[in-house]
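The data below hold one chain only, encoded as structure tokens and taken in the form predicted on its own.
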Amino acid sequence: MVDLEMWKQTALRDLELPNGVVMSNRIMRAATWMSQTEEDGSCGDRIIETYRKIKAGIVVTGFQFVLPEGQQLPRMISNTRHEDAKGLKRLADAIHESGSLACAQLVHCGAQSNPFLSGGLSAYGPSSKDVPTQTGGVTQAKGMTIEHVEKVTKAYADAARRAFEAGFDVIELHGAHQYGLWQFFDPTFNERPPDDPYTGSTMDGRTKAPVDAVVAVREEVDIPVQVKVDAKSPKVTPEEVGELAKRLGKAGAWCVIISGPNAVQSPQKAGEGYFREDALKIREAAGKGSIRFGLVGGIRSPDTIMKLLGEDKFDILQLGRPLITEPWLLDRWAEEAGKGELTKSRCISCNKCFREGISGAVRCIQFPAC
């Protein structure tokens, strides 16, 4: 039986973040794509309903672009413009109501982008090559020159000056689900030549985009930085996620959350916390060091976040789907903890929730009033 104090000790303990701000809480809400921005990415009233009812120790922002040529999907967060200042101010100020710290997830999809969304534009990778793409089909991918990579690499910091003055305490970089950071370090994407500084076939040259982006964001704003990566991929072991996660830490990142190719498994099949095994290696792999440890992956009941964050001791936890069925999560959690009766998220995933993004918005359609 879980008690009050239990959940205290462990998912209810606070955070004190490396700029001294406070997360009170170790659980962050997952970057979700919601599809529910204007067509142009700006962030309208829609959004900012949904953001104002979303309650966690930090609330992470679906993806946001740093460059048109970089978006993935429709109605993704637009981080490009002078203009998006604005919406974004809304934004952070939406999550900040619920008592929640905003973070900004900052991404270039690389090859995984769809030049259809940026006007025609080529999908820019580490190397040109088809790469299949997440939902089935295959882009034919140009590789970047070196000053592209660094016009990319600049984009961030520029898109992270923009989110700290809109107000967000914390930026997120996206090195996960194979997307432009990650195809750097995966020898799968970069087949880039010996000589070349962002080569494939050394773990300098492959390290250095998510390093220099980190670099660049704390060059660029005080604010604090936490990278998302994957876990492993047929050519890249833990071990080897371990090193990057190593030199993400020296380079000034906070925290890395680990993730994977595949965001969105069952937990009935795979478990809850299914990217747990190989984390413990990358940690292992990492050593003692500055950088903290998050994991996302089909985490849905109490009993899995106390032994995560207990005896398995990670720093931080994502969860994305069961905060969009149930916003107010932790507080029905820390209500049924005083009774003694925590029971998990409603969320069966089902995955229906973003398959209405496509042609709608993000949505639960199970429980169609949440």
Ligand SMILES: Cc1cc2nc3c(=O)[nH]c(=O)nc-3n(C[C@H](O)[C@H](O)[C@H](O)COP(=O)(O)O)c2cc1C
Given for the second form:
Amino acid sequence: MVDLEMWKQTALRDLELPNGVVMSNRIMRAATWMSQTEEDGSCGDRIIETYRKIKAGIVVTGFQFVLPEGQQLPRMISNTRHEDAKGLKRLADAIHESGSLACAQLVHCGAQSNPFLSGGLSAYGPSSKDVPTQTGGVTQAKGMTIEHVEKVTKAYADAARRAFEAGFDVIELHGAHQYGLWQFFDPTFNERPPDDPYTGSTMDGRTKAPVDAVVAVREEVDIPVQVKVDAKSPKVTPEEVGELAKRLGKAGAWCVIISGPNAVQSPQKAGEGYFREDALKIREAAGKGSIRFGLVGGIRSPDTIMKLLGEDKFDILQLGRPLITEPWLLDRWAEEAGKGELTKSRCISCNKCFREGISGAVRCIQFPAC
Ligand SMILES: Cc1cc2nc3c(=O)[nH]c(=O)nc-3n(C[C@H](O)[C@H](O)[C@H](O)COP(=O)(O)O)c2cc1C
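Same protein, different state: after the form predicted on its own, show the form predicted in complex with the named molecule.
What follows is the entire complex, opening with the chain shown before.
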């Protein structure tokens, strides 16, 4: 028998965001590239219908690229030009229809950008480097000049303005999964010299690009900003990520979401909430009250949700794959709670949804009706 009082006090507790907007529960739909835009990245009927079905406290969109050169995957959402505004507004409206708040995830994929999708524009990262692609190839990324990094920072602010004017309630900067902002923080990618303001050899240099992006967005529009980060990498410790989180909080971000470079693991093998331990170290290093903390990765059952939000005191949780196969999962849990039982997500974490996205559109093939 489930402890319904505990469920109410954890998952269903509301949360006021810094601008006074209230999130009605602690569950966010994690950013999920659905591969469902039109070929030019604009939001047409197909992606709108998908987002209309999803319900969460906040629904974070799949990553929206902020400059044409910063795209990695096909049919990502474009947030690069004035013409994108109409589709973005339809997207925000569709998310609001279920009573969810809408969050736009913004990205520049940096050295992981795909020149084949950007009309031959080179991939640019912090340093010139060969970077493995997800499809087994190699991208020869070029290093950005200081002016180029500043142009990307401004592109985040411009994209945030378009999202804000389209009706989005929150911005999430994608600083995880070894994309652009993370690349500046991680010496694996950032080999800029010690006299460069974005150098990979000092904490000031490594945190400058993500911190500047938060500041640029906050100066452009009055909207809460959260940042998704990796928990660690071969050259970055969770304690260092704690320092990054502290600086992001000082720069005006309200929350960091802890993910990792191997984001889509199997909770059957890695355990539910597989970044929990690193996230606890990150929070400890950042210090109390510096910023709020969210966790993503392999969270599947109401019992785990109650533990992570209750005992472990995470502020919010994000669920990705479970809301691909059951966009209405929160409604199911509400119905089950009425009967005194809560059953776990039906997602088996096979990751075939992702592979479907490369060839067509992201969808659950175990339960195709979704
Ligand atoms: C099909 C698919 C698309 C994804 N797209 C994004 C994305 O656009 N941005 C992002 O930050 N993470 C993306 N992710 C990772 C998820 O946000 C999340 O971190 C990951 O799936 C782990 O959470 P889960 O176990 O609840 O699925 C994607 C994952 C999948 C399976």
